[in-house]
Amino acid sequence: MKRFIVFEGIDASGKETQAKLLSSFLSNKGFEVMLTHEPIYDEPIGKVIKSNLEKKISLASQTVAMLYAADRHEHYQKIKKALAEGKIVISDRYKYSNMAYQGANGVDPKWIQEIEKYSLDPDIIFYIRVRPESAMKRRKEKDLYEENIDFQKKVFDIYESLSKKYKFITIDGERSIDEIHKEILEYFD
């Protein structure tokens, strides 16, 4: 059984929905599951990230990349503990989001990979692939990153590259929620 599962994709691609569905499925099968997401908005570092996303403060892209990496380090401590307790961990976003979003902000990808190199690699990464034009129609209230279609296109292009480099399992996110969920479950037979 794959124990550390990550969902990635651009904003409004359906990651959170699919992570919740998989968590429910595995819980109903009797597995103990920790469902989590990044960033952790109710923790100190996550609060700063959220303020930046909500445009209450403005930070340099490199600073934001380091904040996400620091948030991930704190998150990783919880993931590591849950895995040691025998739980399955399902995370909505992980280090690849930092690579995609801050890379689209102009931060050197090699530098981001360097600050992320100590993060545990997941057992399986689902990339919910949705075109930016489709994703933009899904969400009415948009944060700093979601409001700009050109930025989302850059993020999408980086995810396309990351999906090959890190061997993501690419799932067509343009289909119905049930069709996507059914395909994901094929990896848990």
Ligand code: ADP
Second form
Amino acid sequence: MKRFIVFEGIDASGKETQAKLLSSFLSNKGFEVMLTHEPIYDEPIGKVIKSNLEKKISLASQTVAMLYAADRHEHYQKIKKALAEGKIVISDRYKYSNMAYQGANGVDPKWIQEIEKYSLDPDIIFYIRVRPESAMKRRKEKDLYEENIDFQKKVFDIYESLSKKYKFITIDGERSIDEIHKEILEYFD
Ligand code: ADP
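Could the form predicted in complex with the ligand be given as well, to go with the form predicted alone?
Below is the whole assembly, all chains and molecules, this chain first.
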């Protein structure tokens, strides 16, 4: 059984939708599930990240990368505890988001891998693959990153290369919510 499950993909690719569906499916099967999301905006480090996303403050990309890595490392302590208690953990975003987003902001990807190395790898990473043009049509409110199609394209390109490097399970996200969910369930026989 895969116990540490991660969803990755660009903004509005359908990660939250699919993470919730999978969580309900596994809960109904009798598993205890911790459904979680990064960054943790109501924790101290996440609050700084949020202020930057909302343009209340303006931080250097390298600083932002370190904040994401720090936020995740704190999150990872909770994930580890839940796994030790026998729960299944489903995380909407994980360290690959830092590589994709701060990589697109020009931060050295090798350095991001280095600062992320203490947050261990998940058992399975679902990459919901949606082209930026399709994803942009889905969402009305846009934050610092979402508003810029060229930026989303850079993020998408990095996800494409990460998908090979980290053996993501690539899921075609441009189908119906139900079709995507059914394909994901094939990994939980
Ligand atoms: P993310 O967590 O990747 O940002 P969400 O799951 O929040 O994405 O979905 C973003 C928006 O797109 C929501 O309004 C959601 O209802 C919609 N959506 C999700 N999956 C699909 C899909 N397969 N086709 C069309 N719209 C979708």
